[in-house]
Structures are given as C-alpha cells and as structure tokens.
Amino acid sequence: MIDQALIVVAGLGTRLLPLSAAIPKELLPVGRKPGLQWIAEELCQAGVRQLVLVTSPRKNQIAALFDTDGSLRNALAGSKTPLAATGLWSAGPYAETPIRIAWQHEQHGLGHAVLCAADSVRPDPFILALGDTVIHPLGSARLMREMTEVFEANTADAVIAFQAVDSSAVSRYGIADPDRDDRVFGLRDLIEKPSAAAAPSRLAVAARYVFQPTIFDFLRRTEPGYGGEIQLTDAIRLMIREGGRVMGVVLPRGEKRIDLGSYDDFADAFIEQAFRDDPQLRARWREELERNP
C-alpha cells in the first residue's frame, strides 16, 4: 500500500485575485468544506497515512485548516454544536494523520515545488495531488485506489490520471500520447500544452499522480522549460525516454476533475457540490431560484 502523499499548495492564485490575496485558493469553500480538506480526505481514504504539504511562506493559513495545536477544538468544547457535526478536520477520522510542511520559497514551477519535498518523504512510492483541483464526487478514493493498483500491478515508475477534454482546451494541459485506446494505457510521451492541431490525443492530465521516488532524480536533471519553469511534465518525459514505465488511467465514469484556479472554475466546483450533492443547500438554492428565476 502507498501510504504517503504530497499535496502542492504553493501557487500564488493570480487568476483569483484579489480574493486569493487574502485567502489561499486551496482554502476556498467547496460546499461546506475547503477544497484542500476534500483532497486530504480523498487521499486518506485511499490509504495515505502521512501527508506533506508543499506551500509558500505567504500561505500560513494552510496549516490552520488542520488545527495542529488543538486550539479550535478547545474553543468549541463548550459549544452547543457537537464537535463531530462541525466538519472540522480535527474532528474527523483522519485527525491523527501526521502532516509535514515543505516550503517553496520561490516560484519556479510545479516540478520545482515537487522537488522541494524531496527531503520530506521516505524513499518509497508516493502519491502527488495538486491542491487546486478536486475530483468529483468529492472525497471519493475510487480513482486513487485504481491508480495505486495499476502502479503496483505493472511495477510502474509513474501512473498519471487523465480526463478527456474538448479540443479547444488541450492547450491548457499536459496531453497524453497513449500507446492504445483504453482506460488504462502506457504513455509513449506527454506533451505540455500543445496546440489542438499538434495534440496526440484529447486526454489531459487530471492532477493526480503516483511516483517512484526516482522522480526526484529526473527533476534534478530537468532544465527550465515552458514559461522558464521546471516542469513536472518534462521530468516525466525524461523518465519515459530513459525506459521508465509510465502508465495512464482515465477517470472512471461518473468522476471528473474540477479546477479551483479561476472564478469560473471555483463557481462550478461550489455549485457542483452545494447544488447537486448537499440536500440542505440544494433545497435552499431551489427555493431561491423559484423566487428569483
């Protein structure tokens, strides 16, 4: 079982300014919980027993979500609301999960952020999740469990989640060059943000990965690429070129990636959870829509 995970939460969130100047985008509410809490619960449900958060010194609020000092629990001890009903991480089933912080002091890309955690994980396989992307249904570990099974069954060096996107969107993502037309496939290549005409498929990276710790070695050898940053995609391509076994898994039917990095994406995520999955909020929204169609 793969029991350690990195969550990258270091981005500046410039597409969400001015909101993200005060609140890290990973802490914005998705229904009744911050997006980051949904992600952490997803990973723990998949068997993770140690979390490493890669973050920026500018985002000190991140640690408060996990209430590591118990101050919020103590403050609520006399409240009329049962602690278990608050939805707090510290009141949930994974409250005792060890959480470490790895700092990314300067922004040099996703690959650099992952490399900043090299000394914070054991030299064993690990899961990587991007903290500004949730997988709906929220909290479900179905995808991560399948990815770890594929990783172990194929003695893989890496497994990457993918979701089909419209041709107009391929230039926003890393795109798979799959070796076969199937939900589970080998990767011949991975192209960072290609044009629609140059894209080998419409399968876009969906913000979840499983890696052997050798990924850190490939990242150390990766030169700055797209945008002058150290790209995780480039390190994975180097792994493939040198004979590494990299697999892709398309999200199961009924599951989808939802970004939180822009106002439109954040609104979609909140509506998806609040309107479709929360009976109380759904009733409230319907009542409001009937009054103001």
The other form holds:
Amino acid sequence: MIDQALIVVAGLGTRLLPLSAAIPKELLPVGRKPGLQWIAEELCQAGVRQLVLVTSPRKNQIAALFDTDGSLRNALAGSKTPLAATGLWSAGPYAETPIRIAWQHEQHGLGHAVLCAADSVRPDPFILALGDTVIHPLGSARLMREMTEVFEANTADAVIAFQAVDSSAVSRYGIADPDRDDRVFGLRDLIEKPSAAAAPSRLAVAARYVFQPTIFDFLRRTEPGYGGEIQLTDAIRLMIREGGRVMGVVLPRGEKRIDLGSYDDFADAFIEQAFRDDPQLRARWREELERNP
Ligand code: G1P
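The block above covers the form predicted alone; next, return the form predicted in complex with 1-O-phosphono-alpha-D-glucopyranose (G1P).
In what comes next, the whole complex appears, and the chain from above leads the way.
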C-alpha cells in the first residue's frame, strides 16, 4: 500500500490572470470545493495517509485550506454552523492526515519542484499529483488505485497516467512512446512537449505518477531541458535508459483530466461541477435554461 503523496503546487498561473493574481490557481473553486481539496481527497481515498505539498512562498495561503494551525476550527467553535456541515477539509474524514509543506524558493521547473521535496518524503514509493489538474469525476480514486496496483504487480520504478490528446495539443505535454497498443503498457521513452511531427504517440502525461524514491537520484542528475528548466520527464527518461521499469496507464473510460490552469478547462470544470453534478443547483439551472435558453 502506498501511503504517501506529494502534490506540486507551483507555477504562476499566468494563463489564468487576473483570477490567479491574488489566489493560487490550485485554490480556485471547482463547484463547492477548491481544486486542491478535490485532489487531496482523491489521494486519501486511494490510501494516502501523509501529504507533502511543494509550493512557493508566494502561495503560502495553501496551508489555510487544510487549517494546519487549527485557527479556523477555533474560530468556528462558537458559531451556529456545525463544523461537519461546512465541507471543510479539517472537518472531513481525512482531517488527521499529516500535511507537510516543502518550499520551492526559485522556479526551475517541475523536476526541480519535485526535488525540493526529497527530504520531506520517506524513502518509500510515493504518489505525485500536479496540483492544477483534477481528474473527473472529482475525488474519485479509481485511476490512482489502478496505478498503484500496476506499480506493485509489476514491481515498477514508475507508473504514469496518460490521456490521448489531439495531435495539435501534443506540444503542450510529455508524450509517451508506448511498447504496445493497450491501456496498460511499458514505456520505451517519454518526450517533453514534442512537435506533432516528432511525437511518438498522442498519449499525454495526465498529471498523476507513482514513483520509487530513486526518482530523486535521477532528478539530481538531470540537466536543464525544455524551456531551460529541470524537467521531470527527462529524469524519467534517464530512469528508462538505465533499465528502470516505467509503465503507463491510460485513464479509464468515463474519466478525464481537467487542467485548471487553462481558463477554458477551468470554466468547464466549474460549470460541470457547480451545475450538472450538484444535486441542489442542477434542477434550478435546468428550469432556468428551459425558461431562458
Ligand atoms: C507538466 C509536465 C508534462 C505534463 C504536464 C501535464 O508540464 O512537464 O510532461 O504533460 O505537466 O501533466 P507543465 O504543464 O507544467 O508545463
């Protein structure tokens, strides 16, 4: 059982400005909860009992979401609203999960952010989730459970989630070179943001990974790559080249990744969660749309 996870909460959220000027993109609402809370719930549902958040001092509001100092619980103690009805993380089933913050003081890429947490993670396998991407249906741990099963059954060094994208979008993602045409496959290679012509497939990294802690050694040996940044993809590539067993899992049917850092996806996710998937608002909006299409 893999019981620790790292969530990277980094990046400036440039594509979402001005929404992300004062609020980290990971804390923006997706329906009734911030995106990051959905992710933390997804991971805890998959068996995680210890969370490490890597973030930058610019985003120090992150700890408030989890009420790590108890100040919100204390403030609510005398209020009429029962804590359990708030939906707060600290009133939910995973409130006791230890949460550690690891700081990334300078932005040198995703690989660098992960490396900043090397001393906060026990030397055991761990899950890595990117804090700006939720998996729909929100909070569901189906994908993460399947990934940890594949990891354990294959004694893998890493397992990565993938979703097929249009060829016009491959240059925005890490792209797999799979060894077979199947939902679960071995990776021959992984290429960060290739051109459509150079991409070995249309399978794009979908922001969820499982790693042996050896990934930190590969990251330490990784030189700056795409965009002059230390890329996690390049460390995984090194792992594969040196004989590591790296597997891919394509998202199950009915699940999809939603990149909250892109306004269109963020707006779709909010609308879907707030109206279509919300029992209270759904009926109201259906009537409203019928009256006022
Ligand atoms: C990162 C990774 C990339 C991955 C993407 C989405 O890129 O480097 O391989 O496909 O996340 O999971 P970023 O979006 O940070 O540029």
